[in-house]
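First comes one chain, alone, set out as structure tokens in the form predicted on its own.
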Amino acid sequence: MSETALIHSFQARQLWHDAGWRGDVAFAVDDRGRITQAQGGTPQYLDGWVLPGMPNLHSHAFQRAMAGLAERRGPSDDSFWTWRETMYAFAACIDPDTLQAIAAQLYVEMLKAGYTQVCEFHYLHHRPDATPYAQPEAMSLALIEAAREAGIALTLLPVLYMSGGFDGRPLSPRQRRFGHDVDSYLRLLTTLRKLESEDLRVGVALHSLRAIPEQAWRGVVEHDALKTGPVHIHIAEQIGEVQDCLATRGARPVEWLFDHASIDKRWCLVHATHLTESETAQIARSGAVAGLCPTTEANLGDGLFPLARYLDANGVIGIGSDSHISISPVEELRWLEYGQRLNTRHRNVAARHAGESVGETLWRAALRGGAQAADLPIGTLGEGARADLIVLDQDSPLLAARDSRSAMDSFLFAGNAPMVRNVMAGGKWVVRDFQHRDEARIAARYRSAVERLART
């Protein structure tokens, strides 16, 4: 490191490490926004519980602006598939400026909640009539700029979306703006990867098995572009998806995926809700991340992931806010646990051994899996990691008289009052005293954008 590099030193009253809380810990941040052992100047004292920021491994940013608009019962039984039609109609109104306004507001809300990184599963590529923008990557650039404005690390996952079902049918009119052939998709990926930086990683997203024709699959997954970096895919989210895959391909989605691709720790299998015991064990053995989005999965009526069996097999999990009907790592982890309690009629399900803390178990696991899915040096406050941290409010009544054995569980299970007081992302304070550094401007632009959407 250069002798002239600027070092910011800190002293934390309580700092979270992989093994739990440590008291009175010194650390420093260099001018690249990375944790370093070097020290410089008088340390700033952080009088609160200091944790690594949480990665958000699954986001569809534009859907934040439709939260609450799909909660009125339709003429028949509602499901994921009826919700999807509402979402398609909403997506048809989004252009790059609107997307940037929505995404920036979303990313501010994420930071204030304790997320310091987001994996953006981005399939809204073209104009509503499916013609490319003059700059084909315009929608992707809107997301990159929104993340820069907010100050959040971004793993951008442009989506390959080719067909409308397992039978290889063409994309429907509402889906066509999502679509690419393989060559145009690879051109987009190449263009975006040239923009990678300390705060931006570009990976690959395959929308789902139903969106990649069987005859194209091998050429896609064996392409050089997919041999490095993270690969994310929606899989086994809905019973209907499992049934359709069985009917057309003779296998369940996860079963078919493992038979037709080399799944390893670079992969993130989003949802993976409907699994057999053997599929659960197979994902765990592979080292892939199970990307769980409990609030969205509950909102859409997806079902419950087999958490206990998967954790017992040493499986890797991470969390995402997906459709953004909630933006809170606390709520995702709380409902991940609560769903298991309702399903099994037992308590403290995620803690697999006597004496273990549910909160610590879940936070630690989601940090690990989120960092793996994002392919960024995050999720820890160790040497060389991105300086992403959150400081809990030392004045919160909900943390009164809590010690290192109870602080994390109180953070996750004591209520809904905001406890994230300060947030550092990439070595910069982006939230101080519960306020984002550019909150008012970004919120005003967001309100204007959604008001325009309401008139369309």
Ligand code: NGQ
Given for the second form:
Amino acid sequence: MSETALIHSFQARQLWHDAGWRGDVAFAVDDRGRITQAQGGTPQYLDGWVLPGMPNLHSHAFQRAMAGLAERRGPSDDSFWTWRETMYAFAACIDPDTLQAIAAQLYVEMLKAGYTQVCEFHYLHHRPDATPYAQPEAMSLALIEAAREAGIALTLLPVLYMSGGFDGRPLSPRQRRFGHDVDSYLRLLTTLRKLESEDLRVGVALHSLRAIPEQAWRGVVEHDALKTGPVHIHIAEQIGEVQDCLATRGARPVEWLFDHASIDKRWCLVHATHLTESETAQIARSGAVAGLCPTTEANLGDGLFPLARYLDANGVIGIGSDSHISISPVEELRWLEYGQRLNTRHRNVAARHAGESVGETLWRAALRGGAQAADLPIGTLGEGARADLIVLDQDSPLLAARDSRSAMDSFLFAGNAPMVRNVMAGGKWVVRDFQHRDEARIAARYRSAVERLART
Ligand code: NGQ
Ligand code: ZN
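Form predicted on its own done, so how does the form predicted in complex with N-carbamimidoyl-L-glutamic acid (NGQ) look?
Expanding to the full complex; the earlier chain stays at the top.
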């Protein structure tokens, strides 16, 4: 076979670039699933709005199967902390096969919704009794396999989780299966890094400041293993966490973090909800990504991120679906904007300059920040990038009579039925006419897995 036979050519009626929509754009995809300048045969015409797929920078896959199971009021005032107890009880029932079944279903749903990459913030490492699996990386492998089945790019972030509170207290019985000492964690990281490929990046996650004892901190953040690749951490999500940090460490979480690590573009600060003005400016200046998860933050009653101030300081944002109460970049971005509108009683908050579109501003920002947090060549359809794209449904009545000034806002604000019709991930059509290539089998396996869980 000649080399050109492996190049697939496309012609898009409208293609999204960082600078906006462009009409009648030709592009090609090579056999590695990357965008190439080279030319292939007759182009396939994409008769719709074509956008780079969205990276999902924060996921705890197993939590998808408990979506909707924590919405009934308990005996006391419900909060993030009571939700966490429900989540821990649920986490105790997940084994590698169940995790793979849940994650594959989740990743299929992500692709159908327009996410073409996911960062897994993965801490469910050991058996429920906290002993390691025969293969200590068994749970990580379940996630890798699920991503392969679904066809989504994965940034796996094995989580270091050492203590159960800011005072360095030991993990509670239900947290013990998450735990590592630094050496066993580094062994896991080394094993997983050997598996890196075009579709799999391995980074580092520190669960939170409260999960790393103060005396272990320096050894961890200064370790060579953290000198390259992405580093993600949960931070300042709840007021209780800010108060505990002040009480035990004499500083607010973001303040403490910046005083005890060199925070730069490799870092993703997940949630970063409760910030002072100077913390907001500091994150923006550092170039780190603020990993926003608006539907989860709403569901858990976290609070609202200071979006306007942060964007004015040129802060980098990305979005994640976190607890997976909702799987849709559209809904994340819509909630991000609507939270700000409800809070400020103004409109078009994310658009900081007259004439700017909210939808375009947010999609563009989340592509850029998501790609940075994922540390993969994604988020653009430029030369060498992964061919990760979504094609909107040209038959959707909501897109009728829309032009390049209005299409993105109609996509993000007007749709209830999904408008994502076709999805290419790594150069392969994984979703065609709203159907994932393997959705029936993956859904059937998911159904039996959750039915099994419901009986335990
Ligand atoms: C998690 N989720 O690790 O899944 C956390 C809850 C914690 C969110 N923070 C546990 N949304 O923060 O301790
Ligand atoms: Zn999280």
